[in-house]
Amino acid sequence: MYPLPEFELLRPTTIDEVLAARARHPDSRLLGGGTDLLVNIRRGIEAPAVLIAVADVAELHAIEATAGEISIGAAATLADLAAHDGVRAHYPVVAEAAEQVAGPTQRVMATVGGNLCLDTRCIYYNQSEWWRGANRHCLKTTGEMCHVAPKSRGVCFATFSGDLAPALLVLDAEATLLGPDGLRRIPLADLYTGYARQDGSTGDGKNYLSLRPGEFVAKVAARNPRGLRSAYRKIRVRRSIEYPVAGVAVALRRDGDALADLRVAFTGTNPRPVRLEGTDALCGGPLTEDICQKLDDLVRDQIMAMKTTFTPGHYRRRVAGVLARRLTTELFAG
């Protein structure tokens, strides 16, 4: 195990402190459960020399759902929204997509806001310092160029690995944000950029949130559509500890023999959490063979086939797939 640098840490109690605190230190970062940012720092990845802590906060904490809505701040953790009865009983997707992360001691830890700004992933980045140092580094750092994709023209491929994401975008939520200049709610969708393709978009595996200088999610809220049954799943290559080599969660509205209703997310294959586009088309009528078939494709269209992992890309995509259509295949089934 690599020792921690030297680092001051506070610890404020309101979130005005907070917000204080992150003006007197600008290149400071947030700590929630610290499981992701405590192993990028012990790996050289990052190196902030001021930590703000935001367990003490009382008002991050606050989990609140109803038939209705559902409001989670982010400093809430993991087990603690997997266990909430609300949650389990009118947000399952949201329930399991929570208790899925990890193991039972890092959900113990981890914290929401923490999931939803998960840092971007990959073989060439997550490593030790030496190991990145043999390999010449990589764009996310401190290379040139990306090695999964080196002729990428300066895109980072790293991927989104982020559980709650995806089971949070099917039920069309809203972020919460603070910073310098106020309060700012936006869809949060909005809070992931680009795709990191080749086609103009604005962020990549290296630039994913669109946070601005200052800013911390401060808690994601969404309503609950009458009649929508949802779900998560993933696949890892082990049942704890793992991130997803691919993640979805679905949610649908099925009106008598039909689809009315269809929204589907995924993570672990694309530099953002990403839900997929074209299925309202594939609703009016009854989930046929052909409509199964129309899902596969939207998701071969808009899943990357990126080496990212030790798992090959392909399969990756191959895996999104099949679970998207298992589990629209199940919710309808009821």
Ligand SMILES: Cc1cc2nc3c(=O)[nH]c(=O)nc-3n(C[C@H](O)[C@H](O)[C@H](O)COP(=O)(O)OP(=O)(O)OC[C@H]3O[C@@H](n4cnc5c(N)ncnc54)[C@H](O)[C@@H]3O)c2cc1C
Second form
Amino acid sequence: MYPLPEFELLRPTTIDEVLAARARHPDSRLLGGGTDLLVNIRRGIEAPAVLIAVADVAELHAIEATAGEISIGAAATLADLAAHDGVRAHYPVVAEAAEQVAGPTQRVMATVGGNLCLDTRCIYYNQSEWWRGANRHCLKTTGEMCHVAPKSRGVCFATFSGDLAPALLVLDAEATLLGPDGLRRIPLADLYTGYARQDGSTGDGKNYLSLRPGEFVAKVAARNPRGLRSAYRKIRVRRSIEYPVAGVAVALRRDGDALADLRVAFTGTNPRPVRLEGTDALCGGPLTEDICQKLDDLVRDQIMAMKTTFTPGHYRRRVAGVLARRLTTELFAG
Ligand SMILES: Cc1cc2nc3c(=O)[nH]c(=O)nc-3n(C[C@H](O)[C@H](O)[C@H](O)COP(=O)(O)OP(=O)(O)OC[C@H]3O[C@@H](n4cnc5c(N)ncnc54)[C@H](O)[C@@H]3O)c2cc1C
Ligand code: SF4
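I have the form predicted on its own already, so could you send the form predicted in complex with this ligand?
What follows is the entire complex, opening with the chain shown before.
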């Protein structure tokens, strides 16, 4: 680790002041809890001259959670989110994801916005400057090749590992973004562009967010369909403090003996959090072994774990499938 380089820290107290600071410093970075950004700065991965902290912006801290709706400000901490009575009662998937991020000391600082916009990770990237330099860097920084997939044709496969995104994706959450052109609301799924297609038509592990210049996440919100049961599980190497080997959020609705609605989302596998497509076709009848097998098939087709962590990609894909099947079965049984 190197000492932190010099930077200017701005501490606005209103959203208007954040926007003004962003306009004055177009190359600035937003600072949530700094539990990822400051680590990357210290490693020499990035060196922004100006950081704009959102910790003092009271408007961005609000958490509201009733039986019908949840709304979470981007500066709310993960510790507050995990402890919130309304979130725990009505949106267990969100509380469970928040309380499994890192360890307690990170969670009191870490914010919802920082977790949703968390930089993608790779064993060739989350390293010191000299380590990366000795390996001639890689596409995600200043290098010319991808060490994970040398024939990637310009595509980076660094993995999105934030725990909160899948929990919110299964609730069909919407993100409110603020920027120089005003406010826009987008499905949370559209915040993520890391499809890593080799035709270059979308983003990848390097360009993984659809935020426009100067834009930031102000809040995230979702409605709660009646009868939805939800939960989040992750497998990690060290249970006390660790990114997911794979993390899975499941939300489902049961109507008598039939599976009426099934939503499954993953993290720790692809350069974006993945909301599994095709689960509607698994609904309408009981949760049989045949349906579970079809769920496994969807996971196998859509989860593209590469060798970006110390855990092999094929193992992470297996873990994702097992977690999805287990959680779906548990929630269906009630
Ligand atoms: C030891 C350790 C273990 C960890 N384990 C996990 C884990 O298990 N799961 C996990 O998900 N994470 C983990 N992390 C990463 C990190 O702690 C969390 O993801 C945390 O939630 C990041 O939030 P933050 O507010 O600290 O983000 P910051 O570091 O402040 O910011 C992260 C990124 O988001 C951007 N950003 C911040 N707020 C906004 C906003 N409102 N709009 C747009 N961009 C924004 C920043 O500019 C930066 O690029 C771990 C970190 C450490 C050090
Ligand atoms: S996937 Fe390749 S380009 Fe991306 S961070 Fe890893 S080594 Fe670098």
